[in-house]
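Quick heads-up: it's one chain on its own, the form predicted on its own, in structure tokens.
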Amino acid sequence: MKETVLSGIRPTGNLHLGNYFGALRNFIKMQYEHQCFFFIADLHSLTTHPKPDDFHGNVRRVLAEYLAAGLDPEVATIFVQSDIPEVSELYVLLNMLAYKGELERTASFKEKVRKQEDNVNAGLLTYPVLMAADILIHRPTKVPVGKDQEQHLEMTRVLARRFNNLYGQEIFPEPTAFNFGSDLLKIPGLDGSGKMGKSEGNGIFLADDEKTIHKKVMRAVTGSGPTEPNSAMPESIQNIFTLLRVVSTPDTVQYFLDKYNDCSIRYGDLKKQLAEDIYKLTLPIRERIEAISADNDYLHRITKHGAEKARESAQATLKLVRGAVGIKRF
């Protein structure tokens, strides 16, 4: 029997090579495996307060690009989260069990405060319950989380149990986190420290053109060249041969490792095959995202399609959780 898998994408940028080698491969082979839904956190990102005339665009823009780079709606429910009311009414539920100071506990809300601190209004506080009912609302039993969002899941299975135990039925299953194992790459930024991600700006995006791609990797950290044969290589340059690996062929990551340990490597030609092979890779995907994004009746279509099957599920869950409370309609 196929295990119900959720996961969720916030619109706050586009998508970079650290999503498309990390996470986003996974589910794209998941999604064939499992009975899948994954949304567009939209509610989630209205904490920073997003400019009206961004939001939609940027819903519509993450969405062509997971669609472009693998995600299949035929076999999984893709719908963006605001399409689905039923996703609101049980985080106001969830409130009612949620606690002020476990929230303020969370590691989030602490780092939140710290960097916005002109704007820590009460969806920030209640960041993890909203989670908790985009996860519990279709009742899975798994979540592909990262290490920054464990201790959320971790309050979706305190509520879950909470709310069993005060209405004494067994409505919410306690979700664990969906591990991909040795299958999840960590793929180096270009600022020669940490992992892509959109905030550092350190990223290649899938939406880049070449030109883009090329000062991109060119900018990318690298130092001076090594003075001894077979030495140590420093970080910045394992980043580089880290990216080589996964866009470029096994001689050409060889050609590059043998002139590296003679001593005759030249990163500017390094470089240049890197941006090269990152530019190959990317642009079919580049070319789907922007006939995709082209296409409103198509967009229209999947959105529509998998608000239906996400809301025929929600309101599955919501019979269940208002009958629990006591909630009947006269």
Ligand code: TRP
The other form holds:
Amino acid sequence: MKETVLSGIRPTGNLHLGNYFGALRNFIKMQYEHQCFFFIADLHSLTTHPKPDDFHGNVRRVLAEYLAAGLDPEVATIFVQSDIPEVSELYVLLNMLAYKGELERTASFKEKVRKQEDNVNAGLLTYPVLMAADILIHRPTKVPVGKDQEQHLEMTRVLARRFNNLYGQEIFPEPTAFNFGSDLLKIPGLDGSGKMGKSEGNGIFLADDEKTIHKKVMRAVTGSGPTEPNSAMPESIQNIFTLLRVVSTPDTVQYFLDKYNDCSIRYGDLKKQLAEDIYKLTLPIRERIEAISADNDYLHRITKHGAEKARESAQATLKLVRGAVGIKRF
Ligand code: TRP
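Same protein, different condition: the form predicted on its own was shown, now please give the form predicted in complex with this ligand.
Following is the full complex, with the preceding chain placed first.
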């Protein structure tokens, strides 16, 4: 069944291989199978008071990276949250239905209170309401979310239900999580720790150049051995092979597996191959990131096009919402 899918992208950090082989590749595939909305959640990032230049720069960088990786503005609706004023209006209306107690109990809010105790603003408290407005304004059925966002999606369903009940109209469908299942590859970090992330020395970014990739990979944790043929693999070596499997050919993987199993493997060679194959895979993306970032006309054109499509959908919802609430023009 063709679903309406919506996903919000936080404008922070650079995309790394973990993002790419995780959600991003699924987004790229999904855009051809469903009606997709992707947007940069720039208003959300104001809760931490970024400098105005950083604020815009972050939107530009993240947008360029997603486009370079393969999100297609001719196929999906790709836009910037702050270009859609209808979202802010729905946010106001939904705030009237959100209770202080339930917002205070949200895990993400409690964490922020702990982390930035000198800036506990109302935007932080109502972060899930703004997210609900992002979602409900397009009335999607599916929202791909990670574990950390499940509670927010639940809050979205609560607000949708509460609105529908209060006004006696089925305006909002209750969206559920889009689960990628086994298509969501988990990419290990280079520091031997579980997952690839943003931290120094752990992740490889799509924007990294050849030297940086090489340096990071050569520093990856491996250890020594094995000394017995066909030994079990320690986790750090398994991690290198997991990375090799996603970026190299099956022949290359087999070549190094055989070398591992007959104890002749040299980890320097393995990592050199891995670095080279990561470089080959990411080079075209990096070139596109650079080209798109420098092309303001293109970014202007596609965000304008995206905003037009998104506003059409948002205005249709808002018309129903205003009608239900009883907002009428004289
Ligand atoms: N809160 C999400 C995050 O931190 C980003 C986001 C904002 C979002 N609005 C959204 C995600 C709507 C999905 C749908 O990752």
